[in-house]
Amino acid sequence: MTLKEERQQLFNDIYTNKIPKRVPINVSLTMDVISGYKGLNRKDVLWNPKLVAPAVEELAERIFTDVNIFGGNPRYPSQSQALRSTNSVMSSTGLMQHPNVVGLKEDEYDRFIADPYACMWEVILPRLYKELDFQNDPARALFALYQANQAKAEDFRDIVGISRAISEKYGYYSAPMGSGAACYAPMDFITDNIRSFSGMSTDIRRRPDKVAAAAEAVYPFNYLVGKPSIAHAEGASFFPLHMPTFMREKDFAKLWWPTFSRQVNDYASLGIHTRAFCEDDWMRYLDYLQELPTDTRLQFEYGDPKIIKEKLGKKFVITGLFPLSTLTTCTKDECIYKTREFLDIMMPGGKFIFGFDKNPLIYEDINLENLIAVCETVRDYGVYDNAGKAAGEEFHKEDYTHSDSPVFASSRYRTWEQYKQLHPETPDSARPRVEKLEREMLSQVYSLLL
């Protein structure tokens, strides 16, 4: 319990513009990586995560972490096989795997600026998923629903089972509950499984006014996905940022930029932070990003951690850029000099979390005895002398406004006032109660698009 008030303490300060004790550390394994630590078959983990608990307090034991070690799996067959799923297939070698899909031919980009939730439900999903075909087969569409969600059920409860047991054991630092969501940058939503990498990339060049459209279209859906329920300093909500770096600069300020900058600022007007991962080289975009809301949580993949620390570390909190290949590439006395170095260049002023440029996929990306080494290091080394003292610029939610953008509608979607003419004797007490059901089938359609 020390230990977690004392990791409650780090975070806190860093959340709230003031140098913390030592630089937080935020490492976690997935399952992909603690399955290979004990070499179980990954196939069998991802069908019965269970099998994991022991590896994963093995490691717990092993390595220095703030965060809870165990980091889940981003995808699981259970789900994705019950649906059909052409999006997530299992590899031969038991890897989660996310193929190059279209949901939403070149020609049908009218049909979802009409109606991007309709849309999705009639034309994306049946294409992604073959067993929801509610054209041709609704009752085996429904009953595939029902498995998918029951078999991710199980999975989520399996799960956070183990990461609460170790929790509570070795005191990890959690955010308030409700603090934090996820989603993508509306033009990154539009191209991961709706058109496709490569469908995006010609669709920039042949029909950019239709990718604006599209992204202000969906905007107001993925607003509401993406906004956690609760706003706390501790909280934000998460974008992993995909297609920036593949894009012409023009192109990124005309058709990216705006509705993800929008996004931002509504959720800084309500005192909700964002948590952005720069994926690949962000170098070119620093002035953009220096446009964002103070206190913005960046993590970094690649660049240059001087040239970023002096351009944003006054404003941001900055994560990332510690290359996860030193763990493999260098003996342990070279970790450790490469960590000390990293950290006195980032640590000066705080606003900083240790963190790798990506997570490892499988085990063979590190070398343990390394990152024990390297966890130890920041802990040791990553020692502040003026704890307490103020951090770089303050957030204030007073200094953002929040967008007039349009109210989400569509007509897959039931409003209070609608389902009240459908049952007028519901009580008004049950209203927030149906709304939060309604919301939760967004969130459900959401995932299954990333």
The other form holds:
Amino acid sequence: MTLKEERQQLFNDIYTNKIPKRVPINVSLTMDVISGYKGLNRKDVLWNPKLVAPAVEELAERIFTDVNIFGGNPRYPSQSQALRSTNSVMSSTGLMQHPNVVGLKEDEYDRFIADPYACMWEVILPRLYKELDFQNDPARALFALYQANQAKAEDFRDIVGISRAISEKYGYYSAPMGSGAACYAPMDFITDNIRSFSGMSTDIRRRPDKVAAAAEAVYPFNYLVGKPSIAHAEGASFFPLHMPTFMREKDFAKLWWPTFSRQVNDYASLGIHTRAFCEDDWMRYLDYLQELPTDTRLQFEYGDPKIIKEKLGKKFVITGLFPLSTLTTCTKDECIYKTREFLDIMMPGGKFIFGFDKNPLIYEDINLENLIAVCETVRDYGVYDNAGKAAGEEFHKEDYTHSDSPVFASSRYRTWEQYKQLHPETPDSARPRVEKLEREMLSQVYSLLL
Amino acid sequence: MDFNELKQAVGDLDEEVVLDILNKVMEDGGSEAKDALEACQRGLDIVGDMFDKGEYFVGDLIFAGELMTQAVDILKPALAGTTTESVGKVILCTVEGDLHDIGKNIVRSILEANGIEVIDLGIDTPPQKIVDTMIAEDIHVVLLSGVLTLALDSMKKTVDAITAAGLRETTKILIGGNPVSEEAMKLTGADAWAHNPQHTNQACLDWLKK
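Output the form predicted in complex with the partner chain next; the form predicted on its own has already been displayed.
Next comes the full complex, and the chain you just saw is listed first.
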């Protein structure tokens, strides 16, 4: 069996309720970290991702991980600056960041609730992206959107080029094409770039009914964007979970949890899994997580590994929790000891993938020798002697029922029937393509509001 | 006027009751505005305690900051010209390389409600700008905020710049935000650290009153 086949088998075992041969290692590094390894200027690299290719290759040679070592970057200046973004900005030190921004004012909730997608185009995007002033300077807005898409495509081409080359050479695992997607939980979506973190914190107390109505209104849109093209045991829709740990439980239960839980259950009824990054410390919410569909992948940042494993380890695939700070605060021997200690807690019964509590942001967040030692310890120590045995509970999509939430509709979304009226000569065989093009605009808008 | 009720309402983050009492305080032009402000400040102590106990969370602190900004705005016309003086001036900023300002803004609201004058230098603040402002404004308390792990490095650079300018011995420096800890305080060379804005407030009051 080649290393690539072994990796494929490891993840497949994890996702099909078997104990794998060894613990899979999910460690990758962003471009910002890789730039630091070679002393490259972060700003140059963000504008020309190809600069990191040699460094990626060197790190792939040195670090043992089962997924692609090259993690790309979540934000690029070529796109955001073409649009004069306020929600994705480069710092003086060359790191793309997301400041606290308000896309929707507190007195505009009703407009959002009535037609979220139209409100995004008409109100939110022009407010967050200074070049998207459709009303006063539509020509410039058109140029900006075109340039941003062009820039995005160029960056994507470079990133995928590096990624594919390294994956082929080192035999990394990846889930089947089309089986992955990503979105926020509905209330996180209306928080992050729409009402802002601080705006939502006051809305929860001042206008909870509007918050609940907005989360409901955006659900059909959120559902469509977060739904992978194909359902597959190894695929998942990824949700980074933002707000809950900053909320009181009663607000969480009433405002945040219902739409998230519904979306995850709706997907489960279609055989689609969810991968959730429980940001910050979710220990007070473990009972809620317990209600999620079997085999939901839960990545934790802080928390007690023993309790999490004990309460959730049989039903869910657990990852994260290993403190990244170990790499910079411990000696190599201490790192190895702590890794073994951690594996002793997390390995029994399977359903566990090794990963850090958070991704390193810059090269100084890791000590490379220690990172290498940790990964090799997981590879060599994280071996099961009962590989192939059943692991925990099994997922069956028939156990879940799809909700009757409304289907997505908007005054800004052209349906096939409307299209056909405008272009009657279009054959029915063109329908998937026409609908795909219209739907891509949803993803486009969503990506601008991440 | 029942200022205990006001204190408790601030502690409970009960906006309706707080605003109702404050508006009543202002009905006679605000003869008891100073007492009302003090009650609000004591209410913030309750908020800080609840945060320490894990009964309030960051979202509640944001709301507390918002509530105090409103309270000060209501009382301000009556406070002007009274004996309520500024306790002193501090510099507050998010350090170089970091664009996050939610925590900084909460701290600003809480400090201002406690009579502290805040020179807010914003986000991504270069060390030299902080040093220049310290000299120009004669400020000896500096509050450095950050969310990213790299903020610790910038905090250290800022402390070093203050030392290099010969100002360290007469300056108190507090670091705040997600990555700070006792260990980070030692690493950066700061004098104190805080996750709870009430602790930041208390440190500032202690330093400024000395």
